[in-house]
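To begin, one chain is listed below as structure tokens, in the form predicted on its own.
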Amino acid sequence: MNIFRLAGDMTHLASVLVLLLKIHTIKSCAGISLKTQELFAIVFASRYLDIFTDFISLYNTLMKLIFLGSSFSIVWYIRRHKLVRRSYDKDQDTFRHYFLLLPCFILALLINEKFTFKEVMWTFSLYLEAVAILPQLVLLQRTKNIDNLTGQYVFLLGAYRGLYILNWIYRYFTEPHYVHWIPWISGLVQTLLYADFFYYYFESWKNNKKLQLPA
């Protein structure tokens, strides 16, 4: 733990907590993508195989909970509760996500560090969390009002995933051996995906404009 890591996790947290207060204070999904947010949920699925069987650390486990139940909850949210499923526009968001899982899964297949169930399943979560947003940042390119909590949301998210890139640098220059090639690239790939948003949310903030991503 160094407080690069500390900082990702708190961010993540934070991110997460920002979407159930909008979602549950307001009543409304509005702006957010069901199909980002049943991807996440099979990323922490597969990535948290072994909750029960491999103990790690108190924080280690709650952190584990706490992502495995926000995720399901707001999947829950989205589809099953009578006010805030009205409030989901299905007719923009509309992303194939289901195309992402098969070549994250055979890219699991075919590289990972150890030809194992487990292994391969943490493998293909890391590809998968590397698009999963993928369907939130087309929903917003096709949204005109991007209120603010789901732009910090969004926000949130790329900069956790940025925390962690730094926590990787940090731990490369003071721990001997330490070079893990898949979490990287994927942690990689998925920060880029969010350089077009981070570039118009800090412009809008920077002219006290409302948030708004080009079509």
The other form holds:
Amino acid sequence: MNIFRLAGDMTHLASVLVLLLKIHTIKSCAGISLKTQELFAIVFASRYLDIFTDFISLYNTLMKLIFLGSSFSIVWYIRRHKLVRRSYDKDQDTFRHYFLLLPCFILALLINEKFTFKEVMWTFSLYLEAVAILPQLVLLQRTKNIDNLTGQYVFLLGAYRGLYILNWIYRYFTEPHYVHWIPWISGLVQTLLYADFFYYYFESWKNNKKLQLPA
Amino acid sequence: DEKQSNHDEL
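Could you give the coordinates for the form predicted in complex with its partner chain, as opposed to the form predicted on its own above?
Full complex below, order starting with the chain above.
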């Protein structure tokens, strides 16, 4: 494992912790898109089908369990928890996220590295993860007062994707035959979706102003 | 050589 991969995983972990902190301690999910969280839960469920069949490392298995557990508990909190549910911006979070599932699945059936069930599901999870942030970004644009934790959550998620690209570049030059177009292109698309957010995040940070995205 | 897998990533 290289430093970029580790840093990427740690920012991913940090993003989840920031979100859980907000939800669990403040009992609020204001500004958080349930649609995006549901897509992430589907992403991890379809990607980690190998969790009990292919052992890679203890680190790997633990991280998979954390991402699965946290993504489903976040969805549970927003849908079922009495207090958290009340803070959910239902009327603002209107992105039709189910419409993303079918195109991603068809694309995974057509473009994959190997036509097997596990491999197609793994590829599907990559395509879906690439676009899963869209409902969250739309919600952010509609939110007048983006609180710090929400801003940091999205920033950490974007940083995680950026670091994974550096990890792939590093692996490409250090490992023989390391060529994976599917995760690279979907990962690049995913990172580019954050570009706009990053711009305004740094602007607000530089000018010491509250984060606000232009509608 | 077998192609390097990237399923070791999260």
